[in-house]
Amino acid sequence: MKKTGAEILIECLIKEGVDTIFGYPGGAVLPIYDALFKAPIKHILVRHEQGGVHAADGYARASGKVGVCLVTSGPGATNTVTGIATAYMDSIPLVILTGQVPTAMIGNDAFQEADIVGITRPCTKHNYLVRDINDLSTIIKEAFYIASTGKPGPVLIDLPKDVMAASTIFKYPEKVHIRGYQPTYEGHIGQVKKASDALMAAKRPILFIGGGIILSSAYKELLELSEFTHTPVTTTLMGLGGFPSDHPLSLGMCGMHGTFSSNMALTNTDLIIGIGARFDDRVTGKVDEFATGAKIVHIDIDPTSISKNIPAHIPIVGDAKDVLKKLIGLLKKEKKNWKKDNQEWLNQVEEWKVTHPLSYKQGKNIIKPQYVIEQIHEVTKGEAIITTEVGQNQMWTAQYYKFKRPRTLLTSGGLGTMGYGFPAAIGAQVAFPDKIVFDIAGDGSIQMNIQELATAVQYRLPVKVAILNNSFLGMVRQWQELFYNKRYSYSCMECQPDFVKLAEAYGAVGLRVENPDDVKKALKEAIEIPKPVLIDFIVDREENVYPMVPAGKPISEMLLV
């Protein structure tokens, strides 16, 4: 029985396990959406593309599964390049559906068309232009392969209009090999035992993970392997939740806002086992007095990320879990006093905690940001889901709250989006209706997606956000205290919203807190609340994260206050 290209796509979805699709229609997906109307599959209307793929993008992180966008042609389909630089960026696996005009018509600037597949080479991990319908459940078959395998992805598929009208016999393939796309999974034996002399034979070691341990599952295996051998662990921002950050060997976050214990065991180790980190600029600071005395071994997946930016001494390349499997089994077979060789280092390591612990001080008039954070994370007891947007509200997050499991921080780290974490907590909603999500976001970031209110309240998602409204946008405001002599250049936030009556006008429930006394209060009501609820905390204009290395300088070179 022949089946048109949209039935075909649909049928592919089904069988690739899809159950939800963020999406917006348009006129060149409207055979899609046709066929889309009666299948078993949850469609969430955003109110802008852009919003779709960041919610599609924190359903894929919360989750594990490929997330899935539908947009149209043109500006639907360019709307979608932030989401997709985003996810590429961070590494999440999507898929993104755009539509295209007729074959007939592509390169002859018809109504709506955009050459999104040349747009978004450098920002995916493969794209396809479908051009026979008879490659169509093929193309659809590797997309999800590519984009969850080996280094994850999104893949983004354009699919011209009369190639979803079109029909044929639909044969779906059960596998698909890809020549010259073969994701090493299994660490060579002899490199790992490389890494397992070295562990051996260091005096300071220290464990630098990132978001690799969390795509790979690997957390249990991280949590074994520190334990055993009693050698601390640090995280980058994407590596948050993949090591518990109330675990006595938890040094919490490095690099430029990172924790002093975390930057100076790094600045001070003999040996970095690095687990599914790209030692980005974030990270090391300045390159050249990043981590000198240090051995470096470098675990990753994949093998571009390798020595990028920071030469390693034994390079590895295989999934996290497979490699860390073999290293503590390596390790186990070898007679070593752990705690009592490392206890130097770990005392040296807990000093530092001690004596440079993360501080503010709370007053009695005006809320602090870190106040709010810390507040959310005990009303829910540590088991939300956070999204961040980006600046300020992400890094005191970061600091602030205790993740203790994975995907349970959805945030931008890559490119640093703005707007991102209101949709992805859409996202993660819908993958977890039952779970509490929580947005913490700035005054500025969370307009850049505020109409997926909208969103939210059409589909009956709890979702609450959290605004640390300073009137500024925090972290250009920082630097320019910092750096530019205090000359807030277009920083300040002048003419905002009533975000109350915001949220009230979207059918959402809007709170304001001005009191520190009230922020607790607040935040179990927004709780209790089966709807969205948007909070305005008031909260100190001129609050500063610290610690800050300042560009170009070494992450020991922190600024404390």
Ligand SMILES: Cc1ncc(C[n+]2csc(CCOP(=O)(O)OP(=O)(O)O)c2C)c(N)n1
Contents of the next structure:
Amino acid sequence: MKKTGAEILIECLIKEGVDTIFGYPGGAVLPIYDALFKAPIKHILVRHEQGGVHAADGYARASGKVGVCLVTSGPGATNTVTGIATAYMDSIPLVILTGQVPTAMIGNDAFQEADIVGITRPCTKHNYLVRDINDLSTIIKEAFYIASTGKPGPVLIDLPKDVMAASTIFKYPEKVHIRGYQPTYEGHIGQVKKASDALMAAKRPILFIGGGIILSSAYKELLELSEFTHTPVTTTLMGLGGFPSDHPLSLGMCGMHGTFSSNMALTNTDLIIGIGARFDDRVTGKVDEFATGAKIVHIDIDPTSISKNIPAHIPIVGDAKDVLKKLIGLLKKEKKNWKKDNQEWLNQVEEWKVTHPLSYKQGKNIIKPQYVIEQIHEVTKGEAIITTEVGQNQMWTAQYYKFKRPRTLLTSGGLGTMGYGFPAAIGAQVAFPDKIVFDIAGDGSIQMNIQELATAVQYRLPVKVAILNNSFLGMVRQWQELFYNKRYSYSCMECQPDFVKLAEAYGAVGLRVENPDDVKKALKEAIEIPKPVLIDFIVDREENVYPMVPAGKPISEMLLV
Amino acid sequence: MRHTISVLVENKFGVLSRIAGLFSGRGFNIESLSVAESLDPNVSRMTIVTRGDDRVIEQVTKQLNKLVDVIKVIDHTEEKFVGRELALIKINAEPQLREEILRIAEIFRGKVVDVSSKTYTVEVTGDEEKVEAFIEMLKPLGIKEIARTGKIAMSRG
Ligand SMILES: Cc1ncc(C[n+]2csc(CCOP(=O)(O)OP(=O)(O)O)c2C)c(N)n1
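Alongside the form predicted alone that was just displayed, please also present the structure of the form predicted in complex with the named molecule.
Below is the whole assembly, all chains and molecules, this chain first.
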């Protein structure tokens, strides 16, 4: 039986296990929306396509499944670009379906035409323009395969209107084979042996983990490796949740706003085992002075990540889970008293932890933003899914919410996209209707995708937003205070909406908290309300995030409170 | 250092722009690039001449390999290979110069492929040094126009 392109698309999505898509209709995708009308797929109508991609991204990060977003041609497609770039930088599996003008009109500057394949080439893992309906099912199959395997990432499929309206006999490809795409999962055992030898010989080893631990579900293996060898663990922003923060071997986050102990340990270590982390500049600080005395083992599924920023002595291409299993296997055959041999190093690390913990002082009158986050941690028992915006709110969340589990922190690490957190929270809530989902926001960032309040209300998604309202673009102001002599050039938001009324206008609930004593009560109240709640916490306006490594300095040179 | 890299790619729409975009987006340079169908009509062969230290070249080859449409990447620099390019040179051919042009062309095994009352067009193939040397020899006679292909390359044996 013949099916239309749109019907084939929907059928393929169902076969890929897609049960939810985030989308926004328009002329070029009308045939697809028509096919969707009766399909057993939930469609969440967002209020802006950027929100749609971030929501699909939040859904993917929280659940581990591929997130799907559907938008129209031209402006619908271009509105997705920031969302796609955000997912690309953090290696999040997404399939973005964009409408396109009919094939005969492509290239003619037709109404609502944009070369979205050209525009997104550098920020997708791969992308396609479907020119022939007979290629459609193969392309969809390939897109999901590419998005979710190897180092995951967003894949875009551009769908001309005439291809969606045409019809053909539907054949579903059961298998994919792409000769130019064969990710390496298995770590080379010879290289793993070298890593094992290096760890045996090291006196001051450290495990340095990134988002790859979470993407490869290597959480248990990492815990076992760390505990078996008594090796401390530091994480990047993306790695948070990959190792329990309350574990004695956890040093917390490293880098620009990392803990003193993490940055000192990375500076003084003789062996870094980097796993699923790309050693980016927010982590390394001044590259020439990064871990100068250390041997570097770098485990990553993406060969281009290895030795890109910091040369690796022992590169291992492979899936973190596979490599860690092999490494643990080899180490268990060896005789070594790990605890005794690492004790001196662990004592040193502990001393850094104890002498320089993260700290702030909550007084009687003004709410400290860090306090709000600690209270969110407490009332949610560390079990919530937390999303963040970008700025101080993001860094304090990374520092003060003690993440225990993978996929509980959803944050735009690589691109640093303000406006990510709220739609991502919506996506996470769609994936987990019964979990508590909090977006920890700044008053600037929340306004970048505030329109999604309507989406949350429409679909009865009880997401909570905690605005740390300092009436500043806080992180910008912090840099201006520290490095530009307090010239607060255009970083003060002089006109802000009344967030409580705004929430109410959308049909959500708004709360305002100005007193430290009321923080906990308000949070508990918000959690009890089965609706989206926006809480406007009026916080200390000029609080700074510390420690801070000034840009371009080695990470041992931290500004402390 | 200069590297000659062969890249086998899917013969698909947009592949050239993926490769060019990779080089421009990451600040790698392309000295020359030539592309055409290979033995298998579904596969195109590109020869790229690029320059960079070991770290840059390592990134170039890894990044190329990472593209879904790239099937194989061969860096010829570490091995023996044959590299050739072709040049068309249009030159002033006043009657008194014609003899000289033909003689130089013969030494380089060049061929006159087009003749007009005022110009000769000569074709020469060879490695880069040879093509350069040929052009140098012709320069004093008055070159009007040059078209050169990028290098194409193949491993020996
Ligand atoms: C889309 C986007 N535009 C600009 C920036 C630059 N930027 C980084 S942090 C920041 C300030 C964020 O202010 P706010 O959301 O109020 O958070 P705070 O730092 O006060 O917690 C800005 C403007 C960005 N990261 N993303």
